[in-house]
Every structure is written in structure tokens, then in C-alpha cells.
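Only one chain comes next, encoded as C-alpha cells, the form predicted on its own.
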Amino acid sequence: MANRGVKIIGMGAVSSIGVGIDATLESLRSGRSGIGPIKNCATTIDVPAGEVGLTDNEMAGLLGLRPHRHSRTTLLATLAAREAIGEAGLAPDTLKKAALISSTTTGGMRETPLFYAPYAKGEGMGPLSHAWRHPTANHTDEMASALGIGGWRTTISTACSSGANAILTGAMMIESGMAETVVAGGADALCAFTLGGFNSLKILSGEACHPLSEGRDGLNLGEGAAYVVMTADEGKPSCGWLSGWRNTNDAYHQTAMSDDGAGCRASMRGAMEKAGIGPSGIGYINLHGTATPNNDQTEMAAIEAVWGGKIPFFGSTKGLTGHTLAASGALEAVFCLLALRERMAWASAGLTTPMEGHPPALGSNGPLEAEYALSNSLGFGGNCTSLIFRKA
């Protein structure tokens, strides 16, 4: 029997493709990318990111707040979750007693350095604000303050998954009756650091990326934020409904997938499970898809396994955003609701030549005639996520 879900009701987004969801529509239906060259991140790494086209101080003029205040993820993530409070039409008093689950990977790192370049050169620290502002908990305090949400928090870090298990998470609280009202999602800014260890890595791709593709030579990174409003109550209106989620860890390898997709494949027929559904009930994939060899040729095996010769529409969006990390999954369950709700199945970004012996990936956007999309984040360390959307 279908499970009706858990009730969506407000949804932000601030990405390289747009701020806010009428931009974010916009370019998904354009097919617009926001990938180009990195102008405001501090780094000798030349490669083209998902850039968002705003400093900090005109993000903290939007949001009435001091500059120089906070981090860049602070900022990313307090812009979108107050797009998806003011849709979801939350009062001041049902605002102090809601949750707050976000997420994050690199929480204040963008700015470390300018507390520790100094030390490091042995000249003193820089400042201090610097350094408690590194913790990933620290954007989920300043957001909390500055939106004023005054229920219970916790910050979630599990990589590339962290998105989608902040929203898994409000899912539970909603349904198991410890929260009437969640705001839930992730953010991550550019930073030195991550461009560093990714290309450390060697998955950087010199070039915009093309996911899911024959070609393809690794990721392009990306910022972002994206939050949605979860609540119990039943006379609110809804922009869509989370019907299933599972999470899941395959532990075989720190950075790389199983060869069969084993995690990838697990989380997606538990979500189903949850949901109430089978595989022929779903009309839409947003995969992972970061186009690394190894991410896209495991998740398309795991794809193939559960819904053999009989795939729905699928495709990735981070040839449109770049990967954004802990935000990743959030934006692309924002994506999959726009999907339902515009009846409008994404393309596959950057899509060149299709991958050899596997079904290829959307080369436009296609008509959609479905009640439910699915989303996959997978997280390095094995930690993979599949959410399912209803429509509203």
C-alpha cells in the first residue's frame, strides 16, 4: 500500500544556476548552466565550479545582516531556508518551536585561512571570529538566530549525502511526532580546501563537466544552499510530499563506490519499500551523476539491477550546478518536487556521447507524467541516500 509521506510545504534554493526557485526554474528549463570560471574563491587551482554570482556583503545586505559576520555557508544556507519559510508562510511562533536539521562539509573552511595564515607565517593569529566560525554546527546556530527558529537542531555531515539525510532526518521527527514543523536541507560554499582535495583525488575535470556521458573525465564543484519546510499540520497547502527515504552504507572504499552499485542499490529499494512502491511507480531519476568514471558506471549498474530493461526518465542536473557537496541532495529534492510539480523531467546536463552499454541518460527535457520522482545522493565513505517525491 503507498504511503502518503511526510507534507512539504515551503521550498528555497540558492545555486550557480540561480537564487531562488523562480531563477532555479528558469535556467532548469533553459538547460542554462551556472559552470564557468571561479571569481571569488581564493585558489591556485584552475579549473571552471559552479560559482553563485553573489559576494557575501550583497548576500548579507539581501538578508539585513552585518558583513563580515558570518561564512559564506552561513550565508548560502540562511538565504535559501528563508525563501522556503516565507513559501511555506511559517508565523513567528511556529518558527520558535520548529526544528532545524542542516547540513554541511565544509562549514566555515572557506574562511579559516584567514585566521591561520597569519599564525602560520608567525605573525600572530588572525581573527578570532575565524575560527569558531569553522565548525560545520556553527552555520546552523547563526541561521537559527538570524531566522529566528527556535526549536531543537543538530547539524548533519556525512559528504555528499548530507542533504538528503537532513531532509531523511525531519522525515522521521515529523512522522514519529517529535516535531509539528522541520525546516531541513544543507549548504556549502567553495573553498580552497575542497578544490584541493578533490583534486588531489584527480576527479577534477579541466573542462565543464558531462555526466553520464561516454567521455567524461570527472566533476566540476559547485556552492549552494537548498532547504524545505516539513510540517504535520493537515490544513496546510502542499508543494509535494516525501513519500520514501532510506540510507545506507556499502563500507567499501573511503572515496569510490562497489563495482555493483551494493549501497546505491540497497537505498533505493528501501525508499521504494517505504514509499509503498515498485519500481514501475517511479517516472524520474535525478541520479547522483557526478561524472567521475567510477560514480557513474556503479550507480547506472545499480540503476540497471533494480529496474532492469525498464528505466524511467533519468538523468543528472550537476552539469548544470557543479557538485555541491552537503547541498547536493537537498537542491536535487528541490529539483525532483519542480519536476512533478512542472510535469517536466530534467535533462542530463552536458550529456555528449552516451555511455557505452547502458541506456543513455535525457538529452532534453522531457514531458512527465508521473507521481513520483526518486533522487540519489551518494556520499564518499559509502554512505548513500535515495529519497522518493509525490507530487502535491
Contents of the next structure:
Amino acid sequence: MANRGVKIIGMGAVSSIGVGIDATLESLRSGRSGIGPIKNCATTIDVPAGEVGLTDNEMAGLLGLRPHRHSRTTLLATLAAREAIGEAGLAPDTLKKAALISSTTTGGMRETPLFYAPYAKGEGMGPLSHAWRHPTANHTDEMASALGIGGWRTTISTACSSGANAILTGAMMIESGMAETVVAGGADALCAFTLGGFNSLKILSGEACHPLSEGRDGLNLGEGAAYVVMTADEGKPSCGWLSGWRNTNDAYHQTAMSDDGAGCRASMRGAMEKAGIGPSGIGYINLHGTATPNNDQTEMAAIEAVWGGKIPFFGSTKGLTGHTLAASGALEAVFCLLALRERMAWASAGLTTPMEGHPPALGSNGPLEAEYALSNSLGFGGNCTSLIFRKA
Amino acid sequence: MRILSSAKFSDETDVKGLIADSGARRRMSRLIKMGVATGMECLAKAGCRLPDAIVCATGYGFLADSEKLLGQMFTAGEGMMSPTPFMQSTFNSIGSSIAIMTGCHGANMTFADGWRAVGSAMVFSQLLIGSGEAGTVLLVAGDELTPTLEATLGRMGMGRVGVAPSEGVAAILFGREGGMGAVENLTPTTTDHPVEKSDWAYPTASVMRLIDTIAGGSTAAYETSGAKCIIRL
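Complement to the form predicted on its own: the form predicted in complex with its partner chain:
Time for the whole complex; same chain goes first.
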């Protein structure tokens, strides 16, 4: 039996394709990519990326925060969460009791070199403010303080599935009765550290990425943040429902996925079981679709195993935003909610020649009739999370 | 949820016996090795070969590997970073290593949340068991002390609290039935500071306190940052 699930009453998004839901939707409609040469992030690695077109000071200004007091991850997170809370229309009293479940892979790592460079020259050196902002928990504390979110809070870090896992945890809190209102999502700022790390794994593309395409040669990194507000309250699910969720593990390799995508198959099937629907109920799949040869191959194998020959509209939006790490699962949750609201499945950005031996991803935005959309997030360590959203 | 077994990492922990694959053992960083060995020991004590889910907690994650990479960034540039410490610096690498070793395809969550990490992991374990998604959940908590963390916490005035920065790894296996006692009335809490002085030293200390409470043999209230409960024995 179909399970409506947990009500979503607010969403906010910041990425290279837009600051705010309206700008994001405009880019999704027009297929405008935010990937380009790196302008703001200090790095020697020469690859394109999806940068948010605001400086730290501009974001602090928009938020009414003092400049130079927060990491870029905190600023991105606070900007996106503020929009979600605003749309949900949460009263200050509700906000004081609301839980905050955030996620990040980098925390303050973009600014950590500002501490570490002088520190490396002598132990007494290095501004402590940057060391203080390094831990992942710091952005959660600072956004809670900036926005007045006063309930239980935590920080998840499961690599590239972090944002989806934060939303999943929030849904479980609501379902169990442990929380009445939850703000959940993820944020990551582009930084030299992750650029260098992904470069060492040889999975960065030197050009704008081509997910789900033959000859794809790697991913682009991006930055951003997205949050949703979930509630147990009566009232309208203005943004939609989170009907199904499941976190699994591929249990195969630290950074590569098994050939048959066992973990991803299990997360998609588990989420459908939770939602009480079968594969035919889903009208749009937003893939993790990073554009690395391994990810896209495995994820398609898993999707084909679940849907057989009748795969609904599917595509990746990484060609618009780049891979925004902890933000990606939350950002793509927002893309799915917008797809259901606008009755439109988003084209797979950057698609060239479809992958040989597989059905083609969606070449241009298509009419979405179905009630449900599914989003996959797959991370290092074989972490797989699938979320299923239902139209409001 | 019930408490089926627990383990603390110590000098006596049989790392070689618990991680039999010498190649895998050699590739693991120190904290991953301690976390995996402690998790495997905890499972072995309960006679559990395969948990349904794995939930990890860490205050600051894999600081030694992150620092190694930062060093490479400054000396040779980020274009010359090594892949192994980068992969191993990912916060969920203890949980994923145990998943690979045991073949656990169930939920695999990691809370990297300073003082609150352990309380969060307990709340999530309860959510998995309470919802019926998992019958057994292996909780592993781990923190490593590096010279940089020690020096930095010292500069931040940690000495004033009267405890020294430390490190440790511990694990607990939760289940639905059996075992030595129960976690009852687990409630998420909001705290801005560590509940006990010992938790200032390193976040995993609160798991050590939980294990000590169980060893105490009598029913007691237990609290850490983010969660409180009754340990009924």
C-alpha cells in the first residue's frame, strides 16, 4: 500500500545554477549550466567547476552576518536553509524546537590552509579562528545560531551521499515521533583540498562533464547547499512528500562501485518498498550520474536490473551544477520536488552520444505525468541512498 | 534496544587476528585499523558475523590523513596529493571498511559531529531498530589525537577545563533481543557542551562511559551530548 510519507513544507537551494529556488528553476527550465573556469577558489588545478557566483562577503551581506566570521560552507548552508525556513513559514517558537540535521564533507577545509600555512612554520602560529571553523560540526552550530534553530542537531558525513542521508535521518526522526519539525540538507564549498584529492584519483574531467554519455571522462566538482523543512504537523505539504528512503552499502570497494551495483539496487528497491510502490510508479529518476566511467556504468546496471526494459525518464543534473558533494543529495532532492511541481522531468545535462548498450538518458526536458520521482546518491565507501518524492 | 556486546580498543586488542587479511590491514590508516578491529571484536563477542547496519561516530575524523594532505599541498601543490590518504580521510571510512569485511549491505551512517557524534549515533541506532529496518546495529566510535590537535586545543584553552586531550576507539552492538541489558527511553537532547568533563578529552570517551555504566552492573541514567537514556541491567 502506498505510504504518503513525511511532509515537506520548505526548500532552499544555492548552487552555480542559481541562488534561490526561482533562479534554480529558471536554469533547470532553460538547461543553463553553471560549470565554467574556476574564478574564486584559490587552486593550481586547472579544471572547470560549478562555482556559486557570490563572494563570501556578498553572502555575509545578504545574511546580515559580519564578514570574515564564517567558513564559506557555513555561508552557503545558511543562505539555503534560510530560504527553506522562510518558505515553510516557521514561527520563531517552532524554529526554537526544530531539529537541524546538516551534512558536509569539507566543513571549514576551504579556509583551513589559512590556519595551517602559518602553523606549519611553528606550533604557536596560525589564527585559531580558522582552526575553530575546521571541524564539520562547526557549520551546523553556526547556521543554527544564525537562523535561530534551537532543537536537536547533528552533522552527517558519508561522502557524496551526505545530503541525502541528512534528509533520510530527518524523515526517520519525524516518523518515529522524535522530532516534529526538521531542517535537513547539506553544504560544501569548493576547495583546493577536494580538487587535489579528486585529481589524485584521476576522476576529474578537463572539460565540462558528460554524464551518461559514451566517452565520458570524469566529473566536475561544484559547490552549493540545499535544505528542506519536514514536519509532522497537519496542513498542506506545500513542496511535496518524502515517501520512501533507504541507505545501503555496496560492500565492495572504498572508491569504486561493484559492476552490478548491488548497493544501489538495494537502496532503490528499499526506498520503493518503504513508499509502497513498484518501479512503474516512478516517472523520473535523477541519477547520481557523476560522469565518471565507473559510476555511470554501475548505476545504469542497477537501474536496468530494477526496471528491466521499461525505464522512466532518467538523467543526471551534474552537468548543470557539477558534483557538489554533500550538497548534491539535498540539491537533487530539490530538483525532484521541482520536477513534480512543474510536471517536468529534467534533461540530462551535458549528454552527447548516449552510453552504448544502454537506453538513452533524457535529451531535453520531458512532460512528467507520474506522482513519484526518485533520486540516487552514491558515495565513497560504497554508500548508497535513494529517496522517493511524491507530488504535493 | 538491547545491548548485546561492547569492546574498547587497547594495547591487548588482537588487531592481526581481527583483521586477518594482511594486505587490507597494511593499507588501513591507524584510526581505521583501530576502528575496524574494535568493531570486529565487538561482533565476535556477541557471536555476530554480520550486523544489519553499521553506525559510526567521530568528533573530528581522520586528522592525521588530512594533515598529511595539507602538508603535500604546501610542499608540492594540490596537484601532487596522494590518493590513499584522501580516500582514507573520508569520514565514513571505518564504517565502509567494516561493511566490506563483513559483507554488510545494510544502512551505513557516520556522524562527524564533535561532542554530539556519539549521542547522534545512538539516536540513529534506535531509529533503525525501532523502525524495524535493522535487528542488529554495530556502533563504532573513534577519535585520534594528533600533535596538531593537541597543540591547537591547548592554545584554545582546553587546559582550563582540567583534562588533557586524548583519543580512543570503542564499539557497542545493539539488538532487538537478548544481551546484557537495555537502552530505554532514549531521548534526543539539546546541549551546547559536553555532559561530562571526560568528554572534553575526546568525544569517544562518552562511549567508554556507557560501557563502564554497563559494567557497573546496576540500572543507571546515562547522558551524553545529544541523547539521554536509562541503561537497564
